[in-house]
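One chain comes next, on its own, written as structure tokens: the form predicted on its own.
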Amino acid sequence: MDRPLLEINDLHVSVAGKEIIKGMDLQVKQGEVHVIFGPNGSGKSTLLNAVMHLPGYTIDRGVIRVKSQNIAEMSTDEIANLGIGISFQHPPKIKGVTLRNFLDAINRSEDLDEAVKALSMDTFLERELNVGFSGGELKRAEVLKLYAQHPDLLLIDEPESGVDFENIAIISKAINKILQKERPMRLRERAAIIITHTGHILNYVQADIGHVFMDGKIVCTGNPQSIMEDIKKAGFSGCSACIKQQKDHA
């Protein structure tokens, strides 16, 4: 039986000494796309960059596996390499390196220029990495990161907020070339985590399997759309209503 490309059980995280992750389990699969809603400040990005050994967060207790290697000891780029590729929700400005030369240092794709002039990114090739950038800009920028690192799992931090909806169809369409869910009759080779806060992303992008996060864990897992009809019924309140009823129930 294959393993997950991603394995996470019990896990604790902390940051600047607060405990954000409480402890949760997850496994993503091969052609997966799991979906994350949740109120703000809930740990949902922290999630996925405790997954990446991102410098400030500190796995207090818990596993963490790609493709069944424990990344305890791993470093970020360690980490990358194994075929893990993250979207930023606020990415980094960094000067002095353009578009063009991030891109080529991580380029594993045989296609980029195309995804370049899909992701209407030309124009940028020469400019500073993400300054400047309007929100949309800075979405596609990381997904055309995304593109050209081709990665095994991708890891999406709010992909609409901030983007008009005219850039969260042209972001979707690339992201779903990325997991070739464009080929139907083709094995979907690549998976991926979804963080979302309005849902506008699964009028886009297929996801198998959705979850909500509340208080630093997965509170309930289901069917992604019918999650997000009762989100929208009933706001996260009605997500925090109904477990206490569960419980009461037990």
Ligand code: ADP
Contents of the next structure:
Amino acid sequence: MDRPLLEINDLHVSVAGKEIIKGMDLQVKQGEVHVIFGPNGSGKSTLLNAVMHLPGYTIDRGVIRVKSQNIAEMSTDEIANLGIGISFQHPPKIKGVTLRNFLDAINRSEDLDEAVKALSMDTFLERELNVGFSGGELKRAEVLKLYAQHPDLLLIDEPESGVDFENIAIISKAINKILQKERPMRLRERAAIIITHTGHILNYVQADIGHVFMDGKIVCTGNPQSIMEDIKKAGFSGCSACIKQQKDHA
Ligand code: ADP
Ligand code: MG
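Output block for the form predicted in complex with this ligand, input the form predicted on its own:
Following is the full complex, with the preceding chain placed first.
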């Protein structure tokens, strides 16, 4: 049960010539749900996009392993085929491709129709992918995409941004279903990294490990709920003060 799905060692990533990720380590094992908190512009999306080798994200140093395989020379396609799926913060709009065309091309799930209904996407199947979708619709379509892909590791970038509470509940339920959280007698098989700005998702999806990402690296790891409480009370400047205090005491 505790096979590492993802191992990141000393990762440095630059975007448009600027170093954004400045030496970070992370290990995600099968069954674990990690949440990453961090200020706007700190590089959270960069991290997920770099793991998927999306264009524009240059890995300057470090090693990323998926299921023990070094992915350095792999294409995005090959990485996805290793069992990693990403739900984008800002999903691209694809004219000329309907949601149905898209799902047909990627589907590996036997009960996709159920998920289409549960996510209320039935009336969107003939629409062009993400074109004119509202905030909640975009995120529901992204989670439906993950459902269809059935990846072992889900990278979920801000599922609740631009989404009302009702949609957060619907999206979370689908995420839990993918993670098999709705079957309490069975252990989770899959794992996830969820980036959250508001932390609302923690009310629905049970997370195991929380991280604060600031200044290009993970600066704090611990219980997700207590990290969120601290951020709510003191903001990310509270995190900076806490890190300084720890350094001074070291
Ligand atoms: P977060 O997700 O934590 O809000 P991002 O990873 O989106 O942060 O962005 C980190 C930094 O990288 C920001 O300063 C952002 O402007 C910059 N950045 C991201 N993508 C690009 C890009 N395509 N071109 C130039 N700068 C970028
Ligand atoms: Mg982001």
